[in-house]
Every structure is written in structure tokens, then in C-alpha cells.
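The chain below stands alone and is given as C-alpha cells, in the form predicted alone.
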Amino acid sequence: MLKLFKSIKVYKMQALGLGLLRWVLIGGICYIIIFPVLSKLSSSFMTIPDIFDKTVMWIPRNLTLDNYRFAFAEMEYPQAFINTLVLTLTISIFQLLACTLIGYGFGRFNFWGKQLFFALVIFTLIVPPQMIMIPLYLNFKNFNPLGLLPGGGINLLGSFWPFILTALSGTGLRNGLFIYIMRQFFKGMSRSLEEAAYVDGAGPLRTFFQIMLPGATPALIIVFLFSFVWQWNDYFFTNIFMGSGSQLLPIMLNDLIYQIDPSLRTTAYASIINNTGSLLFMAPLLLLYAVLQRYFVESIERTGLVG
């Protein structure tokens, strides 16, 4: 009886030690992730004297909203926010449609060259975007599919069409990953669902839309949220396709520092203004995550991405 009591006590001590270690690791990881955001938030309320005051660490002596007023005005935030939201929602929906259809084809059908084509899809994940920057730019500057348009083609740069065409063709930003997620999810679904639908007289399209698609809700949520966040944060392709003068948040944030007085651009004040603009840029994403956190976590678990 005494040995049993000692073994239980040792087990509880081990469990307590493992629990404490787990909380220390989680706390350390959270600190690494949250610290930059808290640092930006603290500095966004500082004035110029606070920057050079060595006694000021986190809480400014003179709280001010002037940095937010300046960034809000110079970024033309309302119009830039609407433009970015329209672009991001449009491209996210188109990417979701295209990647779902492509992933379903890879996951449920057998055809010649299937493995080769899927290998090319995976290959797009490791190709640096800088390698295709010039071909993409020239392709949409003189867009002429199969040489059918007269006059050497049309210029699609400065519009949403480059994003739309790449999204619908499954070649947009991170589309290789989205196709892989949808393919793995559809591949893991039971064959009996399709067979029962075929027995009832349903064709491939009806089976996809009425039987398979409703069961793929977790994967659809994951792909849509990932697509939305990456498109919202994208500066590389946005700058290539839209140019530096477009009213989109990534472009306006990048140009914000040039709106500061030239004498202050190389000082810490420029960093404060940039931090303030970054917070305004991130605010919609943080709000989106706060609203959809439960659905996001549940979808991650059900799709098996954590494993």
C-alpha cells in the first residue's frame, strides 16, 4: 500500500513537472509571437520626445493619436481598405473555386499523366516568385492568348485581371498548396458516397456539388482563410500587377514613409509611423481571426493539417 502511495505521488509530481514545462514552452512561443505586435502598439502612441527618453519603455509619457491620424490620412485608409477588401474577397473566392475543382479531379479521378501533373503542382510551391516575375509582367503587359488578339495584345496591368486570370487557372498565389489541401481531403473521403450517388443516377458534376462538396466544408474554410490572408498581405504580385500608384493597402503602407518630412525619414520617428501603418494594415486580419477563430481551429483539426 505504501509503495502504491509513493508511485501515485511520483506520477503526480511528474505530471506537474510536464505541465509546468508545457506552460513555459507555450508562454515562450506566445511571447515570441506577441512581442512584436505589442512593441508596435506601444510605439504607435509615442511622441518624438518619448522616442529619445530612455526612461520610456512601454508606456509613453504623453499618449497621442497624431500618428494614427497621420497614417490614416496619408494611406487614404477608407478607399484603400475598400479596394483591398474587394480585390482580396474576389481573388479568394475564385481561388477557392478553381483549387476545389482541381483538387477534386486529382483526388477522385484517374487519368493519363496524373502523377506528373500533380508533381508539377507541388513543384510550384518551391519555385521562387522572383523567377517568374519578368515572364508574368510581360505576359500581362501584352496579353495575347494563342496570338488571337490583333495589335500585339492588350495591357492588363493596372487592373484586377491578372489576379483573376491566375486565380481561375489555379496558378495564383499559393494555389499549389490549396490544390494539395483539397486533393488530400477529397482523397480521404469514402468511395461509398460517390458510388451511392452514381447508383441513384447522378452524374459526376451533380455528385460533386450535392454530395462531395457539402462534406468538404472544413477544407473549404481553410483554403478560403489562407487565400484571404495571403492575398491581403501580398505586396510582391500586387506591386507587379497594379503598380506603385494604386490605392491598395500594401502599396500605401510601403509608400507611407515617403510621406514623412524628409528630415525625419532616417530617424526613429519614421519607424513609429511605419509601426502605426502596420497596425492599421493588420487590424482587419486580427478582427477576422477573432470572429472566425473557432471555425478556423475546428477546420484545421478536421482536415488533419496539424498532423
Contents of the next structure:
Amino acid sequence: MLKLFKSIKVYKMQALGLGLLRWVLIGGICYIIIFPVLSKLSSSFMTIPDIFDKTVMWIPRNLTLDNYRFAFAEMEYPQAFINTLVLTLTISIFQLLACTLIGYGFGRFNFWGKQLFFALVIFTLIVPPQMIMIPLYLNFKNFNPLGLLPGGGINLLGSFWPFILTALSGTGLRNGLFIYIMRQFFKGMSRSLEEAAYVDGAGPLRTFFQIMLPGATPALIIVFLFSFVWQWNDYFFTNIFMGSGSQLLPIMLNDLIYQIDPSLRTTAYASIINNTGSLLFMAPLLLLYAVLQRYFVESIERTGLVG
Amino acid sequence: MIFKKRSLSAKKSWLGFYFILPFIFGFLFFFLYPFIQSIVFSMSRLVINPDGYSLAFVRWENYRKALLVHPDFLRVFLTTISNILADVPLIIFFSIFAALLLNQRFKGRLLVRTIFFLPVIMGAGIILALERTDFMTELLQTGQDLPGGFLSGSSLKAFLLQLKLPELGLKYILNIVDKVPIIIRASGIQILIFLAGLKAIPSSLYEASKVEGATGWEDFWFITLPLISPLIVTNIVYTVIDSFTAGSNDLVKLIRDTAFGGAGYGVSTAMANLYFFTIALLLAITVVISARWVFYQED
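Now show the form predicted together with its partner chain, given that the preceding structure was the form predicted alone.
Every component of the complex follows; first up is the chain already shown.
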């Protein structure tokens, strides 16, 4: 009996020690993850002397909102925000629609050449966008598929069309991954509901929209969130397709420090402005994540992301 | 009844082709065609004129220029590739570890998970690219004279240097310590994938091993690791792809700058092609090697 008590005590000590170790680890990792946000937040309220003041670590001595005023005005924030939001929403909705349909095709049907076509999806994921960047740029500059358009090609650069066309055909930014996620999800769904719908005479599209889609909500949320976030953050394609003069947030943010008067443009000041701009840039994403995170974290587990 | 089911599924099976039709179009026009063009371009001199462009075939000239003439390409190329190779195992180890940690039950788990996946939101595209070159982050992270920088690299470095360990091994460790924040923040999606994999392991396996008297350590090596081993391959592939397309990647920047305002489109595509074929080769080797020890559940 005494021995039993002793072993329970040892177990308790062990559990306590492990729990403590776990929290130290988790705390440390969380700190490293949150650190850049905190450091940005703190420096965005600083004046230049504060940066070099060794007694100032996190809390600035001279709180100022000037950095925000400057970044807000130079990024033309309200207009650029609306432009970016419209672009990103359009693209991510189209990508969601296309990748869901394509993923459904791969996940629920057995047709000739399916394995081959799916291998092509994976292939689009592996090839870096840099490789097809220049041909894509030239093709959209002089858009004329198979020479079908009369009177030579049309210039689609500077419009949403390059984004829309690639999104609708599931070849946009990392769309291979979205197709993969949707395929895995639909593969795991039960057959009986679908077959009942077919027996009752529903067509394939109707079955898809009324029966399969509502059940796929977790996967839809994940694909939408990824697509939105990556499109919002994307500088690469935005710069190539829309041009460096367009009024969009990633481009405005990239150019922000060059708007500073050259006589004031020290490394420290440029860094403060950069951090402030980055915060303004990220704020909508953080807000979206805060709203969707519960669904996000929970649905990840239910998507069968891993098959 | 069985007969009816079969005919139904056979009848509708070709419908799937319609669902993937948009992808086939997109693949042909926005992927395969540019892909072939990029191989042609890399062997040509490309001149852009008002109504399109003209090509002059130059064979391997652009590759020669990229590798032998360009002042930075070879150095940046080799550094980028070796950095990716060094980071991949670290990211894989960390994400397995983090997934195991997050898979446990404890209070505040939802909050911790929310924080762990934050890098998925922040660690992409332009933000990461700007941060790499940022002065404040550098100042705070190296933390030379800053009080309270106990978690930063420099004080740990000083401590380790005092231990008088063999120099080469120490350098490797210090290098890893410097990389910790980068590794952690590059692991978001990988943690998600492992976590989903851990959830999929049937708990009956653990119950059976408990009955047999296995320790947690044995559970990990004989149940957990074999069952998530296919995901390790998935994650290696994902990590490699993710790091070579990242906006913070110096080589990506170099390729873009070469195209728009540098040595020209031809040389730039030659660089991109060299990059792609190297990565593709590395991925193929990884997949072939790992296929030997990956465990696939038979069901």
C-alpha cells in the first residue's frame, strides 16, 4: 500500500515536471513567433531617438502617431485597400470555385487518364513560377491563344484578366495544392448520399452544389483562407501582371520607403516606416484570421488533408 | 441492385472529365505552353518589339553567360541550394516535434494552436521579403547591448563559446541557433500536415501497445513514426517547393532583376531553368530514397 502511494507520488511529480517543460517550450516558441509582430508594433510608435536610446526596449519614450500618418498617406491606404480587397476577393472566390470543381472531378469520378491528369496537377506545383514568368508575361502582353483573335493579340497586362483566367482554370498561385486538398476531402466523403441523389434523378452539377458542397465546408474554409492570404501577400505575380505603378497594397508597401524624403531616409527611419507599413498591410489579414481561426484550426483536422 | 449501381457509376464516370476540363485548358495555355516557351527562350536571344517579340537561336549561350559570365549567379545559386538542403531536415524535425506537442491535451490548446499557425498568415510573400532586410528586427534579434535579450543568439553564443567545444561542431550548432526563428516560422503548414496525420492514427493501436507494456518512447518509434512516415515525404516536397518559391529567396530576386533590367530575358530564363532542373533532380532523389523506408499502411 505504501509502495503504491509512493509510485503515485512519483507519477505526479513526473507529470508536473513534464507539464512545466511543455509550457517552457510552448512559451518559448510562441514568443519567437509573436516577436516580430511585437517588435513591429513597438517600433511603429517610436521616434528616431528612441531607437538608439539604450534604455528604450519595448515602450517608446516619445509616443508618436506620425509614422502611421506618414505610411497611411503614402500608401494611399483607403484606395489601395479597396483595390487590393476587390482583387483578392475576386481571385480567391474564382480559385475556390475552380479548384473545388476540379478537385471534385478528381475525387469522385473514375475516368480515363485520371492518374495522368492528376500527375500534371502536381507538376504545376513543383515548377517554380519564375520559370514560366517571362513567357506568361509576354503571352498576356500579346494575348492571342492559338492565333484565334482577329487583328493580333490584346494586351491584358494591367487588368484583372491574367489573374481571372489563371484562377478559373486552376493554374493560379499554388492552385495545385488547393486541388489536392479538395480531392482528398471529396475522396473521403460517403458515397451513399451522392448515389441517392443520382437515383432520384439529380444531375451531376445539382448533386455537386446541393449535396456535396454543403458537406465540404471545412475544406472550403481552408482553401479560401489560404487563397485569400497568399493572394493578398503576393508581390511576385501582382508586380508582373498589374505593373509596378498600380495602386495595390503589396506594391505600395514595397515602394513605401522610397517615398521618404532622401535627406531623412536613414536606415533606422526607413525601418520604422517599413514596420508601420507592414502592420497596416497585415492588419486586415490578422483580423480575418482572428475571425476564422476557430474554424481553421478545427477544420484542418477534419479535412483529411493527409488522406 | 448491384447491377444497377455499377451501370450508374460507369455511366457517370466520364462526367468527371467535364469537371477537370478547366484545368486541362489552363494547363495547356497557362502552363505547358509557357513551360515549353521558357525552354526555347533560354536557348535564344529574345528581343521585344512593339508587335510581340523575335527570337534568335543561340544554343547554350545563355547558360554559359549565367554560369560563367554573371558575377553573382553561381555563388547565389549554390548558397540558395545548400541553404534549402540544410533547412529541410531542421524544419521536418521541428514540425514533427511541434505537432506532437500540439497533439497533447492541455489547457489553452486552442490559443497555442492559433499562435503556432500565425506564421502561415504572416510568413508569406512581401512581409517576409521585407523582414529579411529589416534593420530593427536585426537590432533586436542580435541584441548586442540590449538588456533582457536572454533568448537572443548572442548571449547563448557567448555561453557556448566558453564551453570550449570543438570548433567545427560548435559552428554548426551556432548556425542552427541563429536559424531557430526562421525554422519555426517556416514550419506552419508542415505542422498542420503532421497534426492531421497524428489525428488519423487509430487510438486502438496505442491502447494495444499499452496493454503490452510499451513505453511512450517505444510508442513513438514503433507506432507514430512509421504511420506518419508517408507525410514526411509530403512535407519534404512541400518544404523544398515552399522555400524555392519564397519571395525572401535571394535567387528568386536575382532572376527577376536579371529579367527586368539586367542581362535580359534569355539569361533570366536560363537561370530559372537551371534552378528548376536542380530542384527537380533533388526532389526525385529524395522521393526515391525515402520510398525505401516509408511505411504504407495496407488497407
